[in-house]
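The chain that follows stands alone, in the form predicted on its own, written as structure tokens.
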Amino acid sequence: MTGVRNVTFQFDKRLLVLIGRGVLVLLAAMLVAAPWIFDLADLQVITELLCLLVLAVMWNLLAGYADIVTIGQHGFVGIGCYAFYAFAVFTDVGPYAAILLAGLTTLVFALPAMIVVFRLRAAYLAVGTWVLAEVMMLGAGKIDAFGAGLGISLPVSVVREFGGNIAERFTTIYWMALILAVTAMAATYFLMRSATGIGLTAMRDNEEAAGAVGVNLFRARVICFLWAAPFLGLAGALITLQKLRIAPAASFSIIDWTVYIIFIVVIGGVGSFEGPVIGTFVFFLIREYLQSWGVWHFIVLGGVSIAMVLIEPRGIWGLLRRVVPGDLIPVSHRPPRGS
């Protein structure tokens, strides 16, 4: 009887994995059908959700696996915003190509930034990334061609390239955000399934042990840092299209592009592939339903994050993992059967 109960219990647990994956498939289907089932206001919110999901996936890769706890991610988002404006307005490459060039420009800026940041470790690295991002913001505020400290709006001619009316433009931007989110998650998934990913998982579990068995810690960090940069820049370009303007305080916002992202990943689960997805949806639920509370909205966000860290440092996914026997998005490598 005991054996039958154990088999039934294991079957029930595996059923939870299938249910979880089914929920993810339904969410994916809903996102594909979003332009037809949601109004423009909701579509704009979902577009923002997808952009923040990209930022969360990248921050989780850096902090959760490579141990690069950055609080200056907003610097690269801002570079993407300003690079997109520069290419779309001041060159003849076209606004769609300007989005791709914004990602490439962010990667170029990441190279010298990496040289500075990687000389620091632990708390010094976190502070160093923040200082670097603030320097980027101050530098952007000194450029008159970009409106200096006040910022500047996108020309109507550029905006119309993405749609002749608001509905067309919102839909076009939504599809680009969805493609970016799918690309970011798929690319990061295959990175984690590669040999580099094995090393990153080992670093997440025990960095000293990973180094002792031959994982090149420096190489892994370089790959993650340069991997994340272009995605941050691409997200910045789409954020500019949503806001229709650039400005130092908005484009390089530490609250929107770093603090909220840290909350999302911590709440969802640092060092897991499911964590950023869960955290993004939880964050938007809290924000959309509680933002009318004013300052209490931020107090609730802070209280939830503190409570989660005290209850389960691995976030909501850590709580669910106590009863769910496997990953919903399987990025971990398992040893061969019988080994």
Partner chain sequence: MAGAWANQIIQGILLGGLYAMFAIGLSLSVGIMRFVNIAHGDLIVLVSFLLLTLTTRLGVPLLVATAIVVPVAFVGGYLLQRLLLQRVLGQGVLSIVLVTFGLSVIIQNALQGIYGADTRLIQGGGIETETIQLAGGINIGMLPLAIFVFAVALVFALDLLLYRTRLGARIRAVSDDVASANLVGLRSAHIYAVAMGIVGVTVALSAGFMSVWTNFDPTSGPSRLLVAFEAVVLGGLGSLWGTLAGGIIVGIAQSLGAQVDAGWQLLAGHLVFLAVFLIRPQGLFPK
Contents of the next structure:
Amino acid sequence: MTGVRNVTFQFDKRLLVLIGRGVLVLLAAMLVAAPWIFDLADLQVITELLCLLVLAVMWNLLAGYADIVTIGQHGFVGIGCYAFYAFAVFTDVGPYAAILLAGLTTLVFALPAMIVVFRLRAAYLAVGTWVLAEVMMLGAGKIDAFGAGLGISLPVSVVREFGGNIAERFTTIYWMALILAVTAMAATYFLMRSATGIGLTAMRDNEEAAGAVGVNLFRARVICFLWAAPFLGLAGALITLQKLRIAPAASFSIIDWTVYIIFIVVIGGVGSFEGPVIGTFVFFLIREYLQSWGVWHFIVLGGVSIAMVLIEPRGIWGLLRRVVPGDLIPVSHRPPRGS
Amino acid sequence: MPVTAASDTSPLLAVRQLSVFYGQFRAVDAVDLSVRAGEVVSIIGANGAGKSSLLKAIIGQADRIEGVISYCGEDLAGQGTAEIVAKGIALVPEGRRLFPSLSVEENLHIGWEVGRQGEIGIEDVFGFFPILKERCRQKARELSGGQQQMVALGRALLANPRLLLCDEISLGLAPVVIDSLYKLIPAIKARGIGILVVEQDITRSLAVADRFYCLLEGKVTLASRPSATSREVVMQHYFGL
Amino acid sequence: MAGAWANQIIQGILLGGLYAMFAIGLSLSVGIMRFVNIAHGDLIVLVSFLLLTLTTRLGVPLLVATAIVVPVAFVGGYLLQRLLLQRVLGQGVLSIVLVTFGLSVIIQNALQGIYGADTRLIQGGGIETETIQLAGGINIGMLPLAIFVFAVALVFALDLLLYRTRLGARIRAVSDDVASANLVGLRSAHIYAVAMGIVGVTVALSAGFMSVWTNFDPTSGPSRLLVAFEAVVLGGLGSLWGTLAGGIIVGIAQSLGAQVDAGWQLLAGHLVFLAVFLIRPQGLFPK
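Starting from the form predicted on its own, produce the coordinates for the form predicted together with the partner chain.
Entire complex below, previous chain first.
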């Protein structure tokens, strides 16, 4: 009797992984069909969420795997915004090339930033990245060509290149955001499955084991830092296309591109692939239903994320993972841990 | 004979059916052991036999234990290290574990602060180890290994323990330094302090002990007196032959 | 013209006194507990608002209000460490950053919810307008001078506390090696909490000074944190005198930057910080 119950129980648990993967597939299908099933306002919200997802995946890569806990992510997003504007307005490379060049420019900025970031002790690193982002924002606000402190609007001629009317434009931007999100997740997935990623996962789980694997952790952390930068810049370019203007306070917004992102990853689950996806969805719900609470929705977000760190540092996915026997997106071939 | 005199009284430390766990690993397995006042008890055993885990459990630093550790008739279950030390158990930890940026005097005084604050004062420790008086303003990290071990032993003595736990105090030291440390054991014993010695060096360990226990893979394989046991028998139980 | 620059340097040194006040508490928590409290600046602003309520709503004089707030801040710091931070101390940098970051967001928004977003300044009872005239047309404000002298005295007192008292030795012991401290019977959680209580006292004192000298609003915390952080890193880990020097460097850099162009004050501070950091990553006076 107990034997039979046991078997059924096992079956149920594995079914949960399948259900979870089913939900992911449905979600993906819905995203592909989105331009035909959602109206423009909804499409714009989803575009924005996709950009946040990209930022969350990158913050998770750095903080959750590479041990680079940054509070300065908004710096690179802002560089992306400004670089996109520069290439789109001051050069004739064309608007789509300008987006790609924005990613490349962010990568170029990441190189000198590394000199500072990797010299900071672990405890200092978080605030050190914040100082860098602050310097980037203040510096951007000193350049008259970008409207100095007030910022500047994207010329209509540039905007029109992405579509003659609003519907066409929103759809184009949506597709670009979807492609960026898929690329970001796929690229990060392959990075995590490479020797570099396996070494970082080992470090996350057990530092001695990582040493035994023989991974050069410094090199792995550098790769992750340079990996994340261009994606942050690309997201910045798409964000600029939605906001239609650049400004120091908005393009380098710590609230939008760092604070919210940290909440998304912490609530969803740091150090897991599912975490940023779950977190983005939960964040969307909280924002939709609690934003009318004004400052109190921040207090709820802050309180929930502190509670998460205390109760389950692996976030909602960590809580689910207590019941679900496997990862939905298997990053490593680790056998599931014993009870 | 102090040993027979002490055996009339109830033991200072009585460990019954003690198991110590690290995660799923059982480092100590159902050990029974006792130490009386003024008695030196040695624990011998190979690396990984569970000797240090046993001492850590007594001082309140084990992850999880089963069984009873009773000190002066009181169960120590659930008490923190600070409470246990204040009641009169002090540990000389393996590897000395001094505070490197603190001076010799500050290191020693910490032993006094956490302990029972009884008759042994800092001058007594300087009496045992005159070199420490000369160096009392120096930082602990600037001392030689032997001097550091003197500070570690002095710190434990300043807690005025009734039970002193010594974990590998000879490790990495020159024989002449070890001699000077071990010469103190009779003087400590004469104050009525019970001493539990964990030591790799079997010869030295048995030379100072009134009684000894041999541990193998967490279990007691032999409990006896050095005078009553031949070296062959000790070695058999040490290696589990 | 040279006189104007000399004046800016002197004003910068005095500004550095205020920045050192912000930074001393952060320096203690970095030096002793090895973490950077992201909410440090927000705690300073929180206490400033408490002082605002005491002085404007209840009419308590500022000095008395500060005297009331200091012990409260000690208890607050003690409890913050004991009940919240101690629980995640062993979990690594990520957890402590996330918890103090969450705290920072909560404090900023709670203050905004309670007090609104307005910029505030507390009246100091006349001292803020008094000045001393020096040769060459240089004016020194009594308030900045008093703050500077107080900052130096506070560093001196904390240095004595840490290096000349038994409590200081216990704090340094736990900071040296917390596992060893536990092994010999020190109550490390309590000692950490006392250290955080002392940090709370410095937070309250710096809040008292800040609230009469500079404007503050519920979101002022992060800029205070960044300045404090720069002073601590420039000074070198665990060195209080170094932190004072670091604060002065940032103060002078900002003051000279402002002399060039008012809009360059903040950026000049950050750039000088980065330049000095790249030359001496271990800080000016590492322990």
